[in-house]
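We begin with a single chain expressed as C-alpha cells, specifically the form predicted alone.
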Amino acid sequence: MGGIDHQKVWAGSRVILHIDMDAFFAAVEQSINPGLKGRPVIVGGTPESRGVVSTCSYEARNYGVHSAMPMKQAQRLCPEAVFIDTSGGKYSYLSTRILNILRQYSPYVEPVSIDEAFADITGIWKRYRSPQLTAESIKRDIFERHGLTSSIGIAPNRLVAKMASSSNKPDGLVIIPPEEVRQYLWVQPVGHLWGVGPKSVKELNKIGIITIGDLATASEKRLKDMFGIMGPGLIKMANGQGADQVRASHIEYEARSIGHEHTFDKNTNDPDRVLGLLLYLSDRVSRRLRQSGCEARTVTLKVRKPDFKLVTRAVTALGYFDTEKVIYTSAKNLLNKNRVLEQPVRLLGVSVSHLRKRAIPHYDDLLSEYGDQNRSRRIDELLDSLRNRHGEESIFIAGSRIF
C-alpha cells in the first residue's frame, strides 16, 4: 500500500464513503446481551405475531432467514432462534453515536437510514495516509466503543460506494478507485445495480441484458421505450455515473421528546396494575434519557380511556432532571390530581420533553421536594451499568410491572 500514489489515483475525483452497519438491530442486541453472541437472533417480534423480520443475525441467516420474512416462517427455518421485539430508542441512540464517530472524521456526513450513511472524505483521507486507513480507523473506533462491526465501501460517487459496501459483508471494506469502476460494475448481474428491482430484472433479461455491462452498452432508445425517462438514467448508472454530493447535516438531530406507552390486555383501574406499569414506563424513559445524554424539564402523562378518548396532562419542573424517581413521582401526581383511576384505563404513556444536553454529570438540586436526587441518580446509574452488561430486561425496580 505504501507504493500507491493515492493522490494520483483519486486526482479529480471525490472520495465518497458509504458505511452500512452489519445486521444492526440484531448486532445491538448481541452487544448489549453477551449471552446472545454466536446465537441466531431474530428481531421483529414473537413467532406468534403477524409481523415480519426486521433484521436477523448472521447466525440466523445461515438458516435462510432474511428481512421481511414472516415470523412464523422464520421460526420454521430456525426454531432455536432467539426472538426479540424491536426497540427504537435503543437503536436510535446507537445510530446517533455512530454518526458522531463519523463526524469526527468528516464534517460532510449524510445519514440515509438508521444503520447507514454517506461521508465525503475527499482530501480528509490525507490525515490518515490513504482512504483505506481512514476507513479502517472508522471501523475500529465503532467496534472498540460499541462492539459493532460495519461494512464500508469507498468510490468516486454515492452509487458505487453503496454497492461496494454491500459486496463483502459482514465486516467488509471494498475500495473502487475511479479507473476500476467499470471493471467492478460490468461483471455483476444487472439486479445488483442499486435501484433495479426483481420486476425490472425480468424485463431486462427478456431482451438479453443479463449483466450491468450489458445494460451499460444497451440502446438508449430501447431502454427509454421500456422504462420511460428512467431508461437513460439506468444506462448512466451502469456506466458508474452518479451523484457525488454528500448533503451534510451540520446540526445533530435532537429529539423533542422521549416516551414509552403500553396498552393493557384488558381495561383496568386496579391501582396496583396501573401504578406498577407507571413505574415501569418511568424507568424506561429515564433510562433512554440518560442514554441520550439528555435531561428534561417536562413530564407528560398520556391516558386512553375505554371509549378511546385520549387525555394528556403535563407538568414542568423548575430545574432539569433525568432520574426515574422524578419522572415517576411527577407522573403519579398527574394521575392522582386528574382522578384517572375513577374510570378504567386502556392505555398508559409517560414522556418527557423540553430536553437539553446534560452539561455536567452532577447538577445542583433545584427541586426541594427531590432533595435526594443525586442519590437517586447514582442508583439509576448502577441499574444502567447492570443492564448494559446483562441486558435491558435483566433487572427491574421493585413494584414495576408490564402487562
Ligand code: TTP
Given for the second form:
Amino acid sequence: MGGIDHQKVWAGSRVILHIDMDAFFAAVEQSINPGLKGRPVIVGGTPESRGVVSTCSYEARNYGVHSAMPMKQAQRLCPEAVFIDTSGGKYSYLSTRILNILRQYSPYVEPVSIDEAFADITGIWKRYRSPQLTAESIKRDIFERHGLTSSIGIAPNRLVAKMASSSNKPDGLVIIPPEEVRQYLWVQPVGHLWGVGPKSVKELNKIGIITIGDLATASEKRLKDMFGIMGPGLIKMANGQGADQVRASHIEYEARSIGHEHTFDKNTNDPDRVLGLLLYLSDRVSRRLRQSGCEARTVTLKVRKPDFKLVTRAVTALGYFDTEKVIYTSAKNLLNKNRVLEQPVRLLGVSVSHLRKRAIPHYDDLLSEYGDQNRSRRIDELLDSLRNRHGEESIFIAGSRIF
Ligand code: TTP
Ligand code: MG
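Form predicted alone already given; the form predicted together with this ligand follows:
What follows is the whole complex; the chain from before opens it.
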C-alpha cells in the first residue's frame, strides 16, 4: 500500500477519465421503482409495439436481449421482463445531476451523450491520493445520491479511456497508465478499437490483421489504400496515440447545427448523381462550418424517399473535424451502410452538429479515426480564399454536382 508513486506513473501525461452509466435508462427506472431491482427490465415500449429496445437491465441481458432488438423478439427471449416506455425527462434530469457531480471534481467535464462524459483529472487526483481513489469516490457519490452504478476508464487520452470504461461493465473501473497503453491495446482483437466496425474487421482480417497489435505495425501505405484518409489514423490509434483535450461543456456544445439540402429535379438512384450531390452538399456544409469558426463532431445524413418517407442517420466521431473530406466520407459511409442507393431518392441533406469553436492550432488532429486532416484542410482553405474573392460558384470540387 502506498508504494506506488502516482506522480511518476503519470508524469508527462494527462489523466483522462471516461464515465459511462450502466444500463442507463433501465437503471433509472429501477432506482425510481425499487421493486424493479434485480429484475429484467426492458425499456423502449410495450412488447406489442413495433419499436425496438432502447436498453435493458443486465438481468435482461443474461437472456440475450440487447439495444436495438425488436420488442417482439425481446419478449420471446425474456417473457418475464418488465416492459417500460421511454420517458426522456427523467433520464436527462439524472444526466444533468451526474454531470454536476463530475463538475465537483473537475472543471473540465465534457458530456458525450446522455450517459457518458469525459473529465480531465490531471493533478486533481492528488486530493484523493490516486486516480483510482478519485474514480471510486465519483462512483460512490453517484451511487449514494442516485442509486446508479457506472463504469469508469482512466488513461492518458480519450480513446483509451473510452475503451477502458467499456471493458469491464457493469460497475467497472479500469485504469491504464501511460506505460501500459500499448500492452493493453495490442492483445485485443482489432474490432475493439474505437471506430473499427465489423466491415473493417473483415477487411483487416483478410490481410492478416487480427489484433490491435497487428494493426499497430501494419504498412501505412497499405492501410491508406484500403481506408483512405482514415488509414494512417487507425495506425496511430493502434499505437495508443490520441487526443487528451477535454473541453468544458459550456464552450463545447452550442445547440446548433449547420446543414444544407437539395431536392432532385427527378427522383434518382444513379450513384453518380447521388454521390455528386452528396459531395456538393458536404462541400457547402464544410465551407459554412469554417466560416462560422467552428468544428463539429456529428454528421447527419437526411434522405427523403419518393413516398416522402424521411430517413435520418447520424454518426458521431470521437474527435472534431471541419474538412469537406471528413464530412463527405462520413456521409457516404452512412449512405452505403443504410443502402440508400437501392431505391430512388427525392431529397438529400447533410448537416453537422455538436459544434464548438475551432481549436487553434488543430491539436486534436491526432485524436482519432480521421487522422491528420491538415492536407485536406489546406485544400479547403485554398477553396475558401478563391470563393471569398470570386464568389461561391467560382470553383467546384471535381465530381460535385447539383441536379
Ligand atoms: P449506452 O451507454 O450505449 O447503453 P446503456 O447505458 O443502456 O448500457 P451500458 O451498460 O452498456 O452502457 O446508452 C445509454 C442510453 O442511451 C441507454 O440507456 C438508452 C439510450 N439508447 C437508446 O435509446 N438507443 C440505443 O440504441 C442505445 C444504444 C442507447
Ligand atoms: Mg451506458
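Residue numbers count along the first chain shown, from 1. C-alpha atoms forming the largest set that superposes within 1.5 Å between two forms make up the rigid core. Owing to the predicted nature of the structure, the values given are computational and were not obtained by experimental measurement.
Do you see a C-alpha shift of 2 Å or more at R145 between the two forms, with the core held fixed?
It does not reach a 2 Å shift.
Following rigid core alignment, is the displacement of the F118 C-alpha between the two forms equal to or greater than 2 angstroms?
No; F118 is a residue whose C-alpha shifts by less than 2 Å between the two forms when the cores are overlaid.
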